[in-house]
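Read the single chain below, which is given as structure tokens and is the form predicted alone.
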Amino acid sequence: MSTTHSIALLPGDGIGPELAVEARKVLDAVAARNSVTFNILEADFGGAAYFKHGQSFPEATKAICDRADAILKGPIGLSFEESKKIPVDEQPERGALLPLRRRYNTFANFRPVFLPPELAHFSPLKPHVVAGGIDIMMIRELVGGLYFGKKEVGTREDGTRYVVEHLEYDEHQISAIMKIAFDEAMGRKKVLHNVHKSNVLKSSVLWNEILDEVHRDYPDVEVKHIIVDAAATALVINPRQFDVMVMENMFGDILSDLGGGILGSLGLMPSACVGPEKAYYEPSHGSAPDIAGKGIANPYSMIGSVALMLDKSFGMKEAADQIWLAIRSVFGAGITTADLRDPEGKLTILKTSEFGDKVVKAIQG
């Protein structure tokens, strides 16, 4: 019996669309390989639907998102003369994606920075240092913090220019974030790094108390703390130490573009949103408009995305793996993308659409 899955689709800007392509072939081919069907109801979003709806998240498009069972959307975002075209609070990044997160409370961000034996050339670290590859799943707090605190700006009585900037969390926000990490630990190594700023931050003294407290629930797991400038530091010195790494909004932004950098681009970074009831999955990087038409652009974290859907939003573990295992098989053929490319010269340098045939004929076997 055949299990059908609906799948809104945001090609979002720039190469977003023709990333969308390539990860359309992947469910493809992962529906012949499986009872399952995919509706894939694709929908604007982001600088592109603003220029052709007058918003970034038009109504239609949130029609069909709140239809679909999981949202699997492309990079968004505009190069800096057409960001000037649109008003502030309708670019895409605040007309689109934090009201894309508010809207279904995907307050769970996972990020894998994961660098298997085949990609290990790819890392601007020294061999030694991530000999063996690297495997961590960066847990991220999405929906509260400094991005979502009240804002204000204004001029004193004096001319002067100020803005204000609250970071705000409460217990149930923080709880629940914990209860996630401590689950994804559970599964793993049973080793959680805590992310935190508790010797500056009153909110990190607060998020290290409701860390405690959860932590009661699971005695299996090992919590390890470290301040965030010191996780930074490590990830470039010792990457290999970290497992499961927890952090509030604003850390896990800017460490999860540090693990970005760790891997050699933030083209081999998926990610996972995840709310309560519904999620949507994205590359992390952005929307590369100087090489949008190109077909040049990396697919691997779209595609990565697509597993990682699989797995936390259909339970298809077994089609997820084959997925990471037929893009390992790729990289591993020595086959990669121009971003990618090495400097002696000695991988084959595919286009877009070329690698996602590639990864489509090894999900076939």
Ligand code: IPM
Second form
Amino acid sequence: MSTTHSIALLPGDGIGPELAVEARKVLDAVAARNSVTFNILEADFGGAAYFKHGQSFPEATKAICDRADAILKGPIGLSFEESKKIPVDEQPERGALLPLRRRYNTFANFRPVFLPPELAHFSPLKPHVVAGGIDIMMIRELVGGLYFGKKEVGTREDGTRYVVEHLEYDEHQISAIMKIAFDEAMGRKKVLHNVHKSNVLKSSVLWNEILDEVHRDYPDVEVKHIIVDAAATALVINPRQFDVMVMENMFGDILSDLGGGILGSLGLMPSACVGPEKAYYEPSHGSAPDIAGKGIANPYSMIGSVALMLDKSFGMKEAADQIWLAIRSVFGAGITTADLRDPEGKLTILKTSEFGDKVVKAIQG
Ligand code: IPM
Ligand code: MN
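Compare with the form predicted alone: the form predicted together with 3-isopropylmalic acid:
In what comes next, the whole complex appears, and the chain from above leads the way.
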């Protein structure tokens, strides 16, 4: 009897449904090659779910996610005009995505910034800067900080409108993400870049204190400290100096998009969001409503998220590697989709589904 893994598939908004189709095809190919069964249950999530059910994270979706072994989620979000049709607290980011993160306490967000030679032509950085390839694992704390702190919106007695948002962390939250980061560093080059802003923020002072405490259990890892603004510059000038980077929620949101910029597109940024009991996997990018339905979005970030899921949730490292190799071989053959940069105009441009077919074929071997 083959093993069965259950997956809640949340296609999401915009280009999400197109990407979800490609993810399914890849899962089918992996199942056939590795004699496993994936039991996939689709559920509505995001703006599309709101228009259908009046909630962007409907109860039925919660039940499906609760029962699944892992969750695979497409991008969510609506165009500015569409968003305005939804009450602020039901808008997909606040009404669906943040509650999903909170529900499963997915505090550890892994965002690989991976530029192997087959993808080098997509990077807008000069060839000598990226020569030899880039392989950074950005680790972002995902359920704390400004995103989840207390908020207050009001008007003072003199009529001035004001807002307060709290940046909150406690030592348990910090040590949990530090252990993840040190473990990751141990499995890689044993160098950890700590991104902080302790020259200004008290939250970073505590962050660094806890880092030192956790570091005692990982004497083999070298820690390098870098202030977040300097990290942004360093990532562009010399990204190859970085291997594993750890940072709080908001810093990670910004620097991981910078990571997408290094690669040439957020379409090349898959991610894993891991909690104590459950994990979900998603592209780091938005739902790109402007190109939705055109079949021009590259499915890499979604297919890469499938690979991360197989590795981290199902212990299928070999199958995950089959997927990475397959995608690299497709790009290596000079194939792309219209949404990615093609600086010299020499690439073969395929539709989203044709690109997915190529990946499937490469997995089949
Ligand atoms: C991300 C996204 C989300 C975030 C948005 C959609 C709420 O930008 O996953 O990086 O800010 O965390
Ligand atoms: Mn972001």
